[in-house]
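Encoded as structure tokens, the following chain is the form predicted on its own, with no partner shown.
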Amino acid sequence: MSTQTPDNVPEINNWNRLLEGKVAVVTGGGAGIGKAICELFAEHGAHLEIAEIDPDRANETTETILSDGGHVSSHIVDVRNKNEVDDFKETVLARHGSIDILVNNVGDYRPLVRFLDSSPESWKEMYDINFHHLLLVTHAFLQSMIDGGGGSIINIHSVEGMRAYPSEPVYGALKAAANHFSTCLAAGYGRHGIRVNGIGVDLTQTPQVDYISGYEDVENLWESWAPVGRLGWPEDQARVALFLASDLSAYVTGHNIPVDGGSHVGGGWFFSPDEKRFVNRPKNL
């Protein structure tokens, strides 16, 4: 058997700059997981184009990356709005011609409305923030990625789209849609050089889900809550996104990876009689 790398397998020339010269679009890049992804991608040589709805967050991420010598531009975009997404696309493509990496990171569990109390209005709001934008942004950039020879699309969703989520079935169903959209898109566009994968997030400290202030004096419980025994951080998600964006994963597509400290395989949701709700972090163990 030959020990030489075949011509169609990408070589890794610089392990410290895995995304050198690549153009990466990241939505919701101003805070939390999105910010961690942007900073790590910039550290590895990517040119970042950030879509962020909050100007202060966008400026903070931009200033951090620029101060570290990275390449970044931020754009104030509501990715739920087709016209704003189209304008964003035109701006990015006018600058670069095509992109290499797309990270659909935007999502939220709010409005958290129990299903019996929910309405078509709350379903629509949940749909827009968790799935509709993913379709809009992917559709906007997909043709340019095909024309540019391919690339990597990474959809950040939730482990709740990979297991039952009794607290909010609408949210769980939409995250499952993001999960399966990733798989279907991978099957359909792999022959164009496009890889598509998803990341199922759980137990990760972000501005949206604050495990630290919401759970005081529970350090001893993380061993039970998460098989890896600790709280997750945005950097944990960013490292997996780097793998999926780079040629390290050149033969990986159509997969949804739980980045959850093992919560998906190690446990689930439990009904708490005391709290009268489902919890995935029971305090009485």
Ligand SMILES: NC(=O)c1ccc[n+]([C@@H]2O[C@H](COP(=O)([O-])OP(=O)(O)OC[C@H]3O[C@@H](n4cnc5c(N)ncnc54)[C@H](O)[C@@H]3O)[C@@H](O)[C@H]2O)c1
Contents of the next structure:
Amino acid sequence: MSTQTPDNVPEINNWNRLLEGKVAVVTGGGAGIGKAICELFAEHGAHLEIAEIDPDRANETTETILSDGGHVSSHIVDVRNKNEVDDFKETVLARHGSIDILVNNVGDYRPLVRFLDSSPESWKEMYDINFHHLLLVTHAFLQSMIDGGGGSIINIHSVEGMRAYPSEPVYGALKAAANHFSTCLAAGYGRHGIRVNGIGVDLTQTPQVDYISGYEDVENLWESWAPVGRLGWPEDQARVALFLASDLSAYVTGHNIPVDGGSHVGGGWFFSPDEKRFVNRPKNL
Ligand SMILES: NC(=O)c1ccc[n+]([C@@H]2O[C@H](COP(=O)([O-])OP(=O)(O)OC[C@H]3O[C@@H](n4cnc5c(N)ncnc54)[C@H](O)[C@@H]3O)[C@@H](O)[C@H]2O)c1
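Moving from the form predicted on its own, what structure would you give for the form predicted in complex with the named molecule?
Time for the whole complex; same chain goes first.
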């Protein structure tokens, strides 16, 4: 008799508690997108284990989740450091045995060094903060996820890894590595119950990428800038991460979703307010 039946589709028992009882590790959960992911996952019943380098930020997320009645522990970890990642893993696995969700969120485009001014040292720095820790943290937790019956890995990267990033090709290439790592890992570990997907972020207001105070007098330009006509917020990213973490996406693996207000697909097209249409050739806009 075939084992391929609709019963293989997981039941969604409570749409308001999509991660009830799940253990989720989130890196860089103290601010920006990571913080929003932690808060939304906790609201949906997950127990958060946060790896964050900044104690004040770690504390802030922890306090918010606890005051909302959620479950969370935070750990001061520099995810670029293997010993610290190993200690973090030991503590988390001693507490829970295994984890269900891993969100590799840490990343930074700074310091932005033009390629001609860059050096092996600056390439290494970019590698450490945008890719090396994905390997370290995933390697630390993957076996326990398999042993625990499977789970979901979400790699937060950038649209700059999916289209060109003319300003900083090294950052763009390392985000592309995070993108493709997600695809390859998904193909390799799907049969072990592991799903892996990525999110290509763009245009999202965070402490790292401050679109509001960094750019004056552009309020009226958003409509012609991002295809959806507005700035993105960490909650926009967190909602997609929730989908990828939960059984709502049980049949989705190996994909990288641009969560960018359409900037990736809209690239190369510019809105001309005079003509009230998009143009793709030089024009005074
Ligand atoms: N905000 C955007 O528009 C945007 C665009 C493209 C890509 N991204 C990517 O999204 C992810 C999150 O970005 P964000 O804007 O929320 O960043 P953010 O800098 O605002 O927040 C990152 C968090 O990670 C923590 N962190 C930094 N280094 C760490 C380390 N070594 N170990 C542990 N924790 C560390 C920081 O203290 C902070 O709490 C990153 O991978 C970033 O490259 C963001």
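C-alpha atoms forming the largest set that superposes within 1.5 Å between two forms make up the rigid core. The shown structure was predicted, so the numbers you read here are calculated from the model rather than taken from an experiment. Numbering follows the first chain given and starts at 1.
J.: Verify the C-alpha shift of Glu11 between the two forms: is it 2 Å or more after superposing the core?
T.: Where the cores coincide, Glu11 shows only a C-alpha shift between the two forms that is less than 2 Å.
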